[in-house]
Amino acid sequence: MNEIPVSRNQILNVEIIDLINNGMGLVKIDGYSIFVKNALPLEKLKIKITEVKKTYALAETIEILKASPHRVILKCKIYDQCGGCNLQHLDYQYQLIMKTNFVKEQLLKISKLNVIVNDCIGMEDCWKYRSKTQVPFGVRNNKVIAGFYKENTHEIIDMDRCEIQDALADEIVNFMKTIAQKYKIPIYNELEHIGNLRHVIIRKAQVSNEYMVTLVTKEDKLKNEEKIISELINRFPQIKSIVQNINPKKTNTILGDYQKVLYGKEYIIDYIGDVKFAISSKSFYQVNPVQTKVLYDQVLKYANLTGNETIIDAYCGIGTRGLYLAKQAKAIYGVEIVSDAIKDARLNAKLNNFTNAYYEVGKAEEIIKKWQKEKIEADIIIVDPPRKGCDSSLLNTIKEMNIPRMIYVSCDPATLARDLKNLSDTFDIIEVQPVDMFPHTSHVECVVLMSRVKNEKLRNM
């Protein structure tokens, strides 16, 4: 391609030909890609080019000339500004279809594998599902604001409610804005690195209905601390823990290293099924409790436990996934590089009186090799890596071991496809089950069943 066929601020009438994984509509002009926010396939739109790159351009919709039959009325009044959701304009059933197709496309395109991909499992109620809320605080026109960042910026979009977050969490955030204004709490300014209150994080335990509020501050001292605590717990008796996290650094990272409990407990208690978990302010805990059980039930189904299996749980976090399987397994061996997570995993095993769960801190590939030398023979290995996928050294270690079955839990279809390609010379990939953990966003989780030996019995589970 010699010339870019569009220019910035150019107005065009176009027809959307596809929906890509970040929820943007795709237009092609002479082979050149234009990505249009909040657009749907087969829609005819008047668009404005907002950014031009060498291989693609970005555009915004000025007018919908012909709408898709799958376009729905928006519930969120700040959807066009906020970067939290990107598929709310698409009918939910078609969101699930899109996610299923995206997983299939990534597996075929990246891994060159034509594997069984089941339909994405969605939610009956796809609103107000998030049990964790974290919002930055700021000041505009001498008024305290809080909300999400505008997409690809650090400009805070002030909000009163979020359609995918817990309703009481929204109330707590709004009340905290009022308190901050009332007691003249210095609000953090990230450009000048001045002020104190940076973020407010709210966690809800779905079953126990306990709430934890974490106030992230730049300084150790919090002005009018006792009055803030009194106001919060009197207004919201559901709050069982208030934590102050101190982050003095000029950084985009939300949490700092040091924190202290201002009120109540260090943990709140939640359940997945009948398994109890202690959740701290720093715990990694899935934010969609309803779909977490769906996800773990799928892992349990693929594990097909008889009570005699030894399971390695790599990237185990605070132990939620492995402990959900522990009652039906002989032993769980969990490994995680974050020491605080292992501390929580051991606590969670103790809370449930599980004596068959063992946890170690370290790199998965190194700890698993140590276990192998200790003659710990696993029947199943479960991996649940971060978005970047599994470390290649871990995959090589797994391939070298004689573990009959592997279950891969993924939050990114592209890195999943890459890792499955690596593993496909050692494992038979039985099937892939997408699960919608984040309705109204383009994210999709997958559970993959693999067997070292082709096994038709597994296929027919």
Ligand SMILES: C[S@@+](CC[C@H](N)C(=O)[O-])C[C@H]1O[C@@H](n2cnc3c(N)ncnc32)[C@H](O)[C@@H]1O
The other form holds:
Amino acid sequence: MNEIPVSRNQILNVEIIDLINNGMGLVKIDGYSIFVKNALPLEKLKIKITEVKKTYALAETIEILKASPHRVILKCKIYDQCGGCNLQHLDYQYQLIMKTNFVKEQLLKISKLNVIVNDCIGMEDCWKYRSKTQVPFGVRNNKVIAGFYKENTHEIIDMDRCEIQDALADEIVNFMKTIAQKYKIPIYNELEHIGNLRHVIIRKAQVSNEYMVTLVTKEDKLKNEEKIISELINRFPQIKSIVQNINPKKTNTILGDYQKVLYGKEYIIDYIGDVKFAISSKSFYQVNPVQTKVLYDQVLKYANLTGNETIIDAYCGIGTRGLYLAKQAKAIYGVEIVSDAIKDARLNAKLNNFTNAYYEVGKAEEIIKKWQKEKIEADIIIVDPPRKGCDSSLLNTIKEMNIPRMIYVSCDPATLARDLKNLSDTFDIIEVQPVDMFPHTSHVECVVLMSRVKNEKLRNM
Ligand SMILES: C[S@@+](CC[C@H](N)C(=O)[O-])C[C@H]1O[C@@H](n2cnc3c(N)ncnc32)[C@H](O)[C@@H]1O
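Next up, can you give the form predicted in complex with the named molecule of this protein, since the form predicted on its own came first?
The complete assembly is shown below, putting the previous chain first.
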């Protein structure tokens, strides 16, 4: 085996040859890869090696000797520590190009399919887009702090502003720090599993401008509960719901099983287009409401509805996307593994007076098999699985079911490519549309249109 050409703490002058998907620049020395944080292609940098492994090393940039024309001034004060926005140093138009290319590369490399990939659809205003804020509390020098964990650690970075989060949510977090200090609320210490206040989660309903604050505590009792509530609602009248979630376990999972409403409503109400949704503190809801509409409009376009279609909505969450289509469809059959989400989906259907939406709790791979046996004939199936993609048994059932059209919504191009390869013996892959749901990070979402028979009309949509 060749010798490793670098050592830890070594300082080197290098030129970056590529940008890889986690936002790091790539350097090669005798075929050995070095991944450099805060680096862009063709830049000349002074770097410091921070970690050495058998097949690669990690490094940080200590001086930019020649900058890329695509490098931009960082907005964020904690960029170096946080690691959340790993593409923030790259101009936004170039971020979109990078995401499009990444999807193309993954599809070609993993599925070996040469499919049409459109340019990634970005945001007009790519800041303050997140409608959900979720941060842990801690104590440093007797002061209450709150913020994200430092990259790859559980050390809290005390943060007063995150540039991709809603600005009022940041104000609520800062205010919570002040009142936790003022009322001497015991802050949770995860190492010793003592204290009480663990996390604050803030959700904003974009259209109605309603906010929900969830305080996660270790114990059921919350010291000075009434004072905290009154301080919060007096200062922020936009808060329409305060929930206490109790998580007594020594775990990294944020939410516990039990929760209660301390103030206001159990739900806040939001809209996507003219469809109304109730959001509870536990439900999965996309965190970028502006791009959610873009994503759903893309699905609507691919669905090309006439009013006569029966649609299966697999991995339906709280039903948002299926209900966005329901007005123009004959029937929606939704399936989702989380029973609370199905409860919300049914409530959401009711809120909109839709009587054509049916939901079942369970694994998509099992419930859709059952629907196949019950001879439910769908015209379109939409799948929107988590990062690990679809279960292969589900893909087999879909192939057997003779459904003319399939729309695959994916948050991971690698598992998407694997599943498309599997489906490509039965479906013609018409086109892939990447959508940027998370500007300044390397994540990319895709919507794929597939047809069981080759269909030129669809191809030209
Ligand atoms: C990426 S989310 C999509 C949610 C929803 N379609 C939306 O747009 O808000 C994936 C969903 O799949 C659910 N899920 C995970 N594994 C599942 C399975 N085997 N069967 C059904 N649902 C599953 C998760 O609970 C989650 O709600």
